[in-house]
Each structure stands twice: as structure tokens, then as C-alpha cells.
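First comes one chain, alone, set out as C-alpha cells in the form predicted on its own.
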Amino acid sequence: MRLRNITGSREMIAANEYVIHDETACKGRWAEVFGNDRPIRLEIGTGKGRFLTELAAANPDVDYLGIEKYSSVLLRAVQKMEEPALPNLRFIRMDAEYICDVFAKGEIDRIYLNFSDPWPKDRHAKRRLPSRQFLERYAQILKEDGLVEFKTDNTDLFDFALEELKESAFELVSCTRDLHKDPLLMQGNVMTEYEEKFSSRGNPICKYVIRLKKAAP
């Protein structure tokens, strides 16, 4: 994806009340940030924010956080939810590599990975969000019954993601290689901008849901 830099986006993000600016100070205190003890769900790579904004509007009893690395992209997400403002949605501009510096053990209820950068070169495999390296990070911040939901139209990335599960603390809950023809997994499905574009072209959407393996009794 080619990113168009927006002049002043960093300054606008820094001044926005819906963006958390001292995220490491919130570690273990996210319930205080939101002012309640509701479940907290995290989208990594929130893009322009359509997915998370729709989820937050439809589920006022759940709190949502969106992580985005690029200011110009995050600015669009913030602008999307300002009218009307959603009290259960906040954003963080950061690199997902450092999520364990921002969230404590068991602080996150669910993680969403939507149409993540495939990083196609082999030497960049550990940067892929469904890689074993990132799965290890997710395991450190998820609740015991927490879930990770991953969607992509990239079949090579999906194959990679399934292989990486074998080397992780996670197990498969559900899986499909054609989401829009799977009535069970389509229940409550919220489309991202990419999902709408790719599915309109006839591209099948792959999805899995995974959870931490339960310890043996």
C-alpha cells in the first residue's frame, strides 16, 4: 500500500483527545483509562478505522483500542469517529512490536488482525502479524480465554499463519478459506475497507479464530 503523507498529521494526532499519547504509562491501568471494567479488545493495524468504529458503535458494552503505525492513516480513523464521538474507542500511534510494553498480562480480551501487511520476503517473516514471534506477544497480553481473529485475502500469508500455529501456544477454534460463504463465521462480520474491495472483485477472504491452549490438568 502506498501511503500519502498528510502535512501536519503528527501534530493533529498529538492534539487529539481520542489518541493515547503516553501509552506505556497505561500498562496495567487500561480499565482506569476507560473508567470501567468492561472487556478491552484490540485491533492491530487499524488503518482508516472503519472496522473498529463500526464495532465500537454496535457494542457500547465493550471497549476498543486501535493501534496504527502511520500518523497519516491514523488521522483518517480519528476523523471517522469524531462525529459522533464514541466513548468506548481510543487509538494509539505505535509499532505493534512493542505491545508488551503497553499492555499487562491478561489485560486484553480479543485481538483483531485485518488484512495485515504480508511482508512477502522470507527475511521479513518475523514482522508478519500472525508470525510465531507476534503470537508469543499476544499470549502475554491476552486473557486465558481470549481470542485472536485474523482475516486476509492473501492465501500465502494465510498458509504461513496456519503453519506458525504449530510453533505457538495457540490452538485453532475455527477456520475458513471463503468467509463470505461460511454462514457461521459470517455472523456479526464487520467488513474493513480492504475486505469490501477485495470481496467485490470475487477474491475469497480467509479467516481463522484462535485461542490459547488450555494447560493440562
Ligand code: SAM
Contents of the next structure:
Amino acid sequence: MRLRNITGSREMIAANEYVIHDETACKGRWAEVFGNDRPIRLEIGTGKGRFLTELAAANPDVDYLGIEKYSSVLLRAVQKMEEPALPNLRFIRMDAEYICDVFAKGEIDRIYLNFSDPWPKDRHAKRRLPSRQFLERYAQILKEDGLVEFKTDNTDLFDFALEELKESAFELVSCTRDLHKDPLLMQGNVMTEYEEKFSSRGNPICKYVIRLKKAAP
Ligand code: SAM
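Having seen the form predicted on its own, could you give me the form predicted together with S-adenosylmethionine?
Let us now look at the entire complex, which starts with that chain.
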């Protein structure tokens, strides 16, 4: 999602109280930042923030962080926070490539990837958020029993994501190619902006949940 550049969005994000500005200084200290020991869940590529805003309102016992690369997009997410502000939701404007500089080993309980950019050219495969390169980064920051949840309507990206798993430290927990017709996986589903748009056009939504493989005893 690349919204038209909004003049002053970078400055507005830099001054916003719901955006963490010194994220690398928080590495290993996120419990202190939130002021509690609750699980911390990340959405990478949070877009306009609807998914996390709904989750954070429904689950005050969990802390949420939304990571988004572009100020003009993130601005929409933080504007949602003003009505009313949620103490358990914060945002970071950064490229997720650097998440290992921001989170310590085991600091994250769950990672959500929702309708990630497909980067269709082969030479850009490593930029795809479910690529083996990103899975390697997720493995470094997740708790041992942490999960990654990935949703998309793009079947090529989903096929790619399933192939990448074979090259990773993760294993499949559950998988569907038609989430909205899967009563079990639909339990507690929170729609994202893209999910609403594509499912209303009749596109089936694919989803997987993965976890780290257990080390051999
Ligand atoms: N998750 C939202 C949804 O489902 O409605 C937005 C989906 S949009 C297609 C993908 C978003 O991911 C864009 O806002 C894009 O800027 C962001 N994004 C892509 N790659 C990223 C990266 N490496 N780090 C942070 N954000 C990224």
C-alpha cells in the first residue's frame, strides 16, 4: 500500500505519541516500554491499522505493535488511535528487514503478516515478508512456542510461502485456501482493510499458521 505522499506526514509521525521513535533502544526492554509482562504481538506491514486497532481493543491483556514502512500510510493508523487511545497499541515506522535490531530473542509472542506485498519479480523474492530470509528473522525474535499467522488472497504468494517453509525452522500448524469457509480458522478472525476489499470481490482468502520446530531431544 503506497498512499499518495501526504505533505508533512513524516513530521507528524515523528511527533506522534503513539509511535515509538527510538525503537532500537527498546530492544530487550519492550516489557518496560509497555509497563507490563503481557505477550507482545506484531503486525508487519500494518497499513492503515484497522486489524491491530480491533485486536487491541478486544484484548487488553495483550500488547500490540504495528510496523509500517511508510509515514503516509502509518498516519492513517495513528489517526484511528485518537478515538479513543488504546494503552496496549503502539506503532513503529521502519522497514521490517531490521526487526532483529529492535527485538531480542524470544521477546515476541506472535507475528501477523496480512496481505503482504507480493513483489512478483523473482529477483525481489527476498523482500516478500514470508520469504526464507524473513522467516529466519522471525525465528530470532519469537518465543519458543510463538506463532506466525499469514493471510493473503494472492495464491502465487501463498504457494511461495508454503515452499519457503521447507527451507526454514518453522512447521505448519494449520492451513486453508478458503478462510471464510473454514469455521475453525474463522473463529476470532479480524478482517483487515485488504481482506474486506478482496473477499468482497469473491477472492478466497488463504491463511497459514506456523510455529518453530521443536529441537530434537
Ligand atoms: N496489512 C494491511 C491489510 O491487510 O489491509 C495492509 C496490506 S498492504 C498490501 C501491505 C503493507 O505492508 C503496506 O502498507 C506496505 O507499506 C507495508 N510493508 C511492505 N513491506 C514492508 C516492510 N518490509 N516493512 C514494513 N512495512 C512493509
